[in-house]
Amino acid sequence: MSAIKVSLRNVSKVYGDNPAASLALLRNGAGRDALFASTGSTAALDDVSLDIPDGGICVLMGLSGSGKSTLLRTINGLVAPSAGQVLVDGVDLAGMKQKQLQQVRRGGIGMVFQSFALLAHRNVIDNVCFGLEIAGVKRSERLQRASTALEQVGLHAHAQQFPHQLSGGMRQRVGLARALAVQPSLLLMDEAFSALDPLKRREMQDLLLSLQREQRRTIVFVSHDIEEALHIGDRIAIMHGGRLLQYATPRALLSNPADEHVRAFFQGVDTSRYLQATDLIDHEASATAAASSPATTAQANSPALAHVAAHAPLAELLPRLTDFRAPLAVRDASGATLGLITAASALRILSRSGARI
């Protein structure tokens, strides 16, 4: 199992005049607009819970006002919750003093913005070596640092540039370069590629993979962007009202979402290109089938029997269905088999997930 890296356990926000009385009412189970409404009181994050894996990218996903930005901000300390513990690398950060706190931020912690927020009066590599600087890093080494993320990113004949000589990608990729130069373990990413078009954004995410593939980094990526949210995403955790409503891997959502809110994520998103075979497993029917019948297990280990591999894509899956009346068993790259696929167990899994076939 791997470490984890950011952990948050029932962490609740609420701005307000009296956050203790406001955080009694929604645990009786006021909503967030009865909060509002009694109190005057806003809910920005409600009992949230999850674990984020060492080296892993999390995906924080919901409309706006759903609490993905404010819970991106209690990580690093910016926002301190009403209620509930922040723990990174295990240390709870309420337990900090200031000091503490900023050298984790200037030592562990990158942050890469939506709005970019670079110095308009400095250049690129200038840019970059702001945050080093601020630290108290030398200046031959932070230029050292500079120059090396501004490599990685794919800039470093722009080092001498100002940001307004700069495309809107160029100065996304300087911000990801200044955060990378710190050299963090922990990245932090709020809506960092919204504000580009449809092109430089892939390119920008497919960057962020590149990179992750190299140098593996636990991420923290918001974004109300469901597309960008199973490109990138290692796990993507989805919010509404404040509240955490489901966190699971891309394909684990798809193929069997919490409820309709989180369905309706998926809407307009062609969800089957993102399915394997082991998403249109119907477990339940083959525990019960081989639980009944000794003969069943054997037919479904036998050699003989029609088999696709574990991360087979529905498109090979689907004309083999039609082909076989006996069901389709999964193997993993062992030959151990995994489960069961009918046409009817991966049509009603299909239907879950909204996907379009």
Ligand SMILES: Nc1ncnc2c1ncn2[C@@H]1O[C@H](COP(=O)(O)OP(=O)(O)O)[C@@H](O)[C@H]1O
Second form
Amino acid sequence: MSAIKVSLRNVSKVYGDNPAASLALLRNGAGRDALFASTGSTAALDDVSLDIPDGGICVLMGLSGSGKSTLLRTINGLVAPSAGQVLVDGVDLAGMKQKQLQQVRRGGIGMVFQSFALLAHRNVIDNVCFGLEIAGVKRSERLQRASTALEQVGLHAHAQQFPHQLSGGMRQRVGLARALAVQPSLLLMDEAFSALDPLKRREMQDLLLSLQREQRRTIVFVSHDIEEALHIGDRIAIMHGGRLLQYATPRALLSNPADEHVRAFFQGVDTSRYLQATDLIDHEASATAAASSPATTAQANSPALAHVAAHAPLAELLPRLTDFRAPLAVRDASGATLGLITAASALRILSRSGARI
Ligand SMILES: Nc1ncnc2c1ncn2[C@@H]1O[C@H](COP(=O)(O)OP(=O)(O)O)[C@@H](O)[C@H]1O
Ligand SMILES: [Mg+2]
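Now show me the form predicted together with the named molecule; what you just gave was the form predicted alone.
Let us now look at the entire complex, which starts with that chain.
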């Protein structure tokens, strides 16, 4: 198992005058709306626990107002939790002195926002240098690191231009380069691509994925766009009304949504792009087959049985299920059978996901 980069433990955040009293009301069963009506306080996060592994992209996904930005900001100490703990690399941010916290923010944690937040009077390379200046890096090294970062985002040729001369997509690349130049081990991105048109957004997502292949950082990425979450997320945390509803891989979310709120996000999503044969294994049928007789197990492993590769995409799989009354065996690369898929199990899992097929 990989190491945990960020750990949130029972984190709550109430915006308002008396967070402790508000939390007590919440614990006594007051809803978020009732709390706001009686105290004017907002429970932005309600008892969220989440472990983010080192070296992957974790997407915080939810509707506007669900607490995503607040959660993200607890990770770099911009928001102090009203209750609970936030550990980065095992260290509790609450225990840090202001100066230590600033150091962590400047060196170890980078942040990219939706609004490009570029300095209008500085050219591109000086904008990229900005974070390094704050971190106290000397000029020659600043320029070198900034130009490497600009190359990474494909903007090297534009180093001398000013923000107003750039398109939205280019400005967002500058924002990304500025964060990358600091070489943070943890990158926080808040709706970083949401202001871009769909084509540019996709381009930036792919850029992020390719950067991630070269250098595996831990990225926590806030988005309200489920397609974006499914495309870039190794894991997705679904937020609703300040609570964490489900935290799982994209495929696990699609094949097994925890409740109606999670399901609702997948309406209209083209499942066939994400689900694979292993996600449709009928675990009950497979277990029964294995238990009922050694002969059935032997049959499941028989080379003669129709089979699919574990990673076969849904699009390849579905036509075959209509052809066979018998189950399909799902085999891994070594030829071992991982389980069986029946038409009934496939339909059950797909209808549960609430997704379009
Ligand atoms: N500084 C603040 N003061 C008061 N309420 C806030 C503040 N920041 C956020 N909120 C409230 O907390 C809730 C969660 O907000 P936010 O974390 O920004 O959600 P999201 O990023 O998912 O849209 C919202 O109801 C929002 O109005
Ligand atoms: Mg937000």
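For clarity, a rigid core is taken as the largest C-alpha set superposing within 1.5 Å between two forms. Numbering follows the first chain given and starts at 1. Quantities reported herein were computed from a predicted structural model and do not represent experimental measurements.
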Against the rigid core, is the Cα displacement of residue 20 between the two forms at least 2 Å?
no
